[in-house]
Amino acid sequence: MTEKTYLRVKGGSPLCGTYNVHGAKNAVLPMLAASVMTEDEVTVTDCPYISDVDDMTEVLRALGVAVSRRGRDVTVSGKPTLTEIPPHLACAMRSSVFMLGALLAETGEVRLFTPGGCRIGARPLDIHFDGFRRLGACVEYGEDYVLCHAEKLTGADVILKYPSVGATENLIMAAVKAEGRTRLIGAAREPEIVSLVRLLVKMGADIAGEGTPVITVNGVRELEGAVCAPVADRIVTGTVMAAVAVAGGRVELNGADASCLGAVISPFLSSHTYLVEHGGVLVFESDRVLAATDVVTGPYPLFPTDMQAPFMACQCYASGMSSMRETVFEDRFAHVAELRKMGADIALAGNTAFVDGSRGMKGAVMHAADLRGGAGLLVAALGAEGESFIDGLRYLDRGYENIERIMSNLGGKVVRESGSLPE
């Protein structure tokens, strides 16, 4: 027996009620990074209570700026006094990379140690650094760090060889104070990028084309304070929908932005589900009869890779053979071995998983190896026969705000416990 903190999940209870969707983690983090680009107060509203946001505020404090939190609003002010992101914080969270573009623009220099986060593939930063070089920065590599510095950044046309979300956001921030015009060609189009641009424009930036493959940034000399809200978290929305799909029930999702949810929700639609959006409320209902689906992940507006694991859990309950092809990350199937412990019939062939949902699923002891994979295990457990135990909660806490409370408030039998986890 091993002492751990874990979720105990008893499957089979339908989910019913209302859930208020909070701001998107993947929007909040780069928005907080952008707050160092002015000495004035910048407030990001509707920030979730998750460890990634806590870690980002610690990064900001370590750089010398003032950070305060009042409820869901995080306010940042002051000028960075340091340009080196402390190694222990960089290793704790992948999103420390967002400080690259912001600090380069504001101070002309940034040193970043190898970033951490979930192990879901190599996720190289070469697209970021190639873009910085096009803007006139020098990039130097050490054994475990990278140093970017520039006396002056100058606008240029930057062609992204892949629509990387992080690279697009970093290059937008770097270009905001560059001299002249920058065009990002082949940019990522995610709604979270639109949230970042909305904040920067409120701060005085001159940006156009966000949400399209070509983003134009005309450099400005100074930015000022602003208050801005992020887009609602579409991955949390999709995760709750996945849980309802396998457990059955009816849930109202307040604040869900249907305009950017198309590819997230489209695989859920069938003759046995009900979905309607009205006045900022998304209502989803399922009778647990799921149809086989073929899904391919891809950059927005395609099906998001962050929903791959939660939706694969749904495929484990669908009648017939489903497939899931992962095209974004090369190592994002760690949850497959854990789902098999529940009886899932999943065969892997390269970057494609083939899922036969005809066997049924039973409770098991499982380990979450990454954020979204852990969410997929919880979804699977909510529809399974018997009890499941899921550890690795530090990953889930990075992106879900008390996920056990979310599900239990909707009627799911999910509790967080500490003690001896069955082997």
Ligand code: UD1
The other form holds:
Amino acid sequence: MTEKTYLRVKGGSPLCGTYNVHGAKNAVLPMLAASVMTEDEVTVTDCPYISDVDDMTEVLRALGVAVSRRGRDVTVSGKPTLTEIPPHLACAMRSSVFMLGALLAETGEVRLFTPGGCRIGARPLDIHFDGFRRLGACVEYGEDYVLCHAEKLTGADVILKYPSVGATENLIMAAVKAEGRTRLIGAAREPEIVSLVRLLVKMGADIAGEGTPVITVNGVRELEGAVCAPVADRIVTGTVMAAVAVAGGRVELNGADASCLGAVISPFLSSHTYLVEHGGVLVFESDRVLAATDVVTGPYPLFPTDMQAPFMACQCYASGMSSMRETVFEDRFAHVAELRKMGADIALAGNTAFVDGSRGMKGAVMHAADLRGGAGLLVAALGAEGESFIDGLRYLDRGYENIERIMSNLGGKVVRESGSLPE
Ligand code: UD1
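Structure of the form predicted in complex with the ligand, please, following the form predicted alone?
Expanding to the full complex; the earlier chain stays at the top.
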């Protein structure tokens, strides 16, 4: 039997206490990428201790810039001396794709090997490439590499055929030093994009319209150093809420940003859970009586695809038939087979999962195959009768800062162990 590291989860303990929400992974990663667009010091504060942030700092170091970490502040300075992202780093994390926009703007050239990351659908980059080309760049790619170069970038109107988060971020970065005005039409509106723009504006960029479907970037010559905080992590906040919903309890979500939680919160509220703002702190409470819900994922401000699996775990405990329609990624149901091992009654029809929550859930041995799917399994295990074991922790560690500590600090029975998993 092979040795594995896994979470041992004993379900049924209520979760109570305070959780301090950290900066959003999906804001910090593009912000760190943007830091190569000036030689001066750029500090991104409130960076979580997760492997995606470690990997991004490795990418930056490999490009020749200096990176230091003091607590939650990560500081980047210096000029990139290389324009090629080493293949082992590019493959380790999909977010190395942000270096395309940042390096194209800064050095006029970038090469990266086809990025890895979570296996959730085809994840093409055509919207990024079409936009770069509109700005005057030449984009070449083969089976395992992408090469973008430009003598000069020139502002243009770019219509995005879908509000891709990464393409919006990459194109904002590429346009910041382009000559003239760029308008991104049909841009994504995620709060994490607003964080990136806040950093770039502090660095001297001229950008308007972030958080709306039309973003205008007037090119500037130079950027300078800045210090900027990311928005709070709404997906980690939502994951903790999902765990409280199924396990019961009352948790203060310290630092959660209520202004961008709308769609994350709404399906919970139809489920007999209670959310109040008390002295600037969100308090979430659940008596474990969950109602069936119909949820559809979509680009912001709709329900986030990253909450699909954690919330589906809640639907497994709701009385009656719920549904979950995934419209963002075409293959994001890997967790369904694992949830079925716990006794979940889930039928898949195309991009919709129908979940009958009246069965009851029992502990099982499960495998996390992606970051948010893994979080869904943990949520499900926290509400179940008996003990569960979840491996594939390298995915969870990409986006959750010591998830067993988050849950055990709140009273959940979760420990990380190494050894052989039960059959
Ligand atoms: C970002 C988030 C990820 C989240 C996703 C959707 C980061 C680091 N990651 O990923 O957590 O799940 O947004 O909210 O911020 N697409 C194309 N062509 C493209 C680009 C995207 O067809 O050029 C498609 C994708 O295949 C997918 C959809 O658009 O079906 C959304 O992708 P996108 O918004 O780009 O997601 P990411 O930026 O990769």
